[in-house]
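First, one chain by itself in structure tokens, the form predicted alone.
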Amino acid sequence: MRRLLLTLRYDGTHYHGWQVQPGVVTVQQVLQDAIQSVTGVRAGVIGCSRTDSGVHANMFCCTFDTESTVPIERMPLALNQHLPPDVAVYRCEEVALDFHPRYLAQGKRYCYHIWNDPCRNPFWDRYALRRTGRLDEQLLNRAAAAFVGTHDFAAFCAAGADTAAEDTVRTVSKAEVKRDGKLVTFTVEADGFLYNMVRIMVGTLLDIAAGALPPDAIETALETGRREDAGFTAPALGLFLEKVYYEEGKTDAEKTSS
């Protein structure tokens, strides 16, 4: 028995998220057709995380277990030729059988995409936010700031979810805005995440950035921790999931996915 760590990319659009769901379809289980395809056993797969309805993904990492003998170096193009054109295996190797894609990550990163141009760009159409009026990257870069550190983001958690249940103390390492021409990007990385919390860190930059919530409503949303005091829930389509964080030497999974 073999555990191999499939590392993908995908286009979330008409996925339901990651996570199999009766009457619906996921990423995770188009992925296990494809598996029982080259395989002929349909194996439990576990990913690194379980990206929202419509978020996508350039690097997201899961695990099967096999007895399959196909060889690593093939298992990407054998898995592709079953995989709908929005998915795409780019990397397999073996790890050791007690790895977890997920409890073993150390950290994500995430980047949020903003078209803002009043006139809609259609290559970016299905994978950012429109926003139509001048965004202020410095001012939201700055605002942004606030976020970093260790804190409890339980204001940047959707609302209804049992944040009771959860510790809701995250660290954040980086939180930044940037420009390239049209196109706005918030990018941040975290040792984990809260449902929704990107989206809402988002919602949040964009509601000051409207004059809707003061200058300083991070820093309020995250003192008193309640969701009404952060910004609105922004759509997922402009949500992607970058790139994975492991402990040197227990995969190599990372060092190629830029």
Second form
2 protein chains.
Amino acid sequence: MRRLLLTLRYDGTHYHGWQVQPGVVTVQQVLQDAIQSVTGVRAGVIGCSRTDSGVHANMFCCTFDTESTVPIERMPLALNQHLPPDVAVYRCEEVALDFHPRYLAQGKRYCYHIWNDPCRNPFWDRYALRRTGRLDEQLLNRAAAAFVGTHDFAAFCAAGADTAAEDTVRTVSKAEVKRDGKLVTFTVEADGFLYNMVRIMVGTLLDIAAGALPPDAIETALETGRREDAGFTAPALGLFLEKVYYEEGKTDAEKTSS
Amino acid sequence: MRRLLLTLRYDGTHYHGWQVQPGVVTVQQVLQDAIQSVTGVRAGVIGCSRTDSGVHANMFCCTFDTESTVPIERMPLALNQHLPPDVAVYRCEEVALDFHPRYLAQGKRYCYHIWNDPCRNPFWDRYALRRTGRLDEQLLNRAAAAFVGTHDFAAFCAAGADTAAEDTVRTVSKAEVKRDGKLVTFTVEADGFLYNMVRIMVGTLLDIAAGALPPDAIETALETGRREDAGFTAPALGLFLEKVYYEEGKTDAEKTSS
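Could I see the form predicted together with a further copy of the same chain next, after the form predicted alone?
Now the full complex is given, and it begins with the chain already shown.
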């Protein structure tokens, strides 16, 4: 028995997120189907994260156990032949049998893209939120700096989540906003993320930009821990899981993500 | 009567190029349909270029004449409501009645993208040629330098084109190859392009990379002017019209392309 770590990309537009759910199509399900087609055995796949419906990934890691004799260097192409066009594996490596892609993840990087123009862009419509009013990316970048550090992010967690039962303290190591032409991108790295955390961070930044929240709204929300002091939940389509970090030596996955 | 210059983007995957042809869908046709919906009048649209079937554009310019009283600043959004998701206008301005978007174009920039990995990429599959063997982008960049200058590009013109009747001398001001992770991009600027010229340039570079042509194949082909001394015609999907240049003061189009 070997444990294989797969690294993949997917366009989440047509998926109800990662995790298998009855009656809808998920990335985990199409991947499990592809693994069954290649190895002949139905294996459970464990993901690094439970991305929401509509969220995309440029680097998503997951593991499964197999007795298959397919050489690991041929596994990505073999799986891709059985995967739909919007999901593609680009790496496969053997890891220790106790390797867990979620528990061992030391950190993740997400990007959220905003197309800052009233006119549609055919190449970004599925991957960026469109906002008409000119965004001041320097103001947003200054505001985003308040996320950096170890804070209780309870206010940046979906109201439905059971925050009382969970530790909502996370350490954000990077939070910045950059502009490239009409594309404004929020990049955030942390040791972990709460449910909807990045999307609420983005909604809060956009509410600050629009004057719906004061410039120090992030500090206030971090202090009070109240969901209502943070901004709206930005839609899923602009969100990409960009990178998953593991302890050096456990995997080579992050070396080949671009 | 006013002459309006539109600047647009399109994903060319599902179009038989720019120019109206019977029995197939073209970008010119869907644009003329949208103009008719907005202005109530069928107008002929003149494009800056006749892009091939499957070629994309981040900046394409075209003009039409109209008596419409729709304010020009509202024209892009009005047209976009009647255009399919893969075509979008992002600028409209009034130009002189003798402005011709093809004759007055002083130059154009094209990019050709190559995804240099055996594994598919869901975000680039429609916009980049996939090549498995590792490409040496520095070697390609050195080879591409031979394109720069004023040359007879007869060898880099589709065999079917009537090169005898046409002046095949063009001036290339930029030709470079750069890598960003697994994405290798060829960028070329010239005062004009022959039929399939960029795609044959790319095919020649890839044939040189693969050893199917010698490193000095570009110089040879420029000298002989024989199509068979150049490389294959790379497929359309990786090709983007990126920029159209007009004489300063004639239009503001290029100021707002990103």
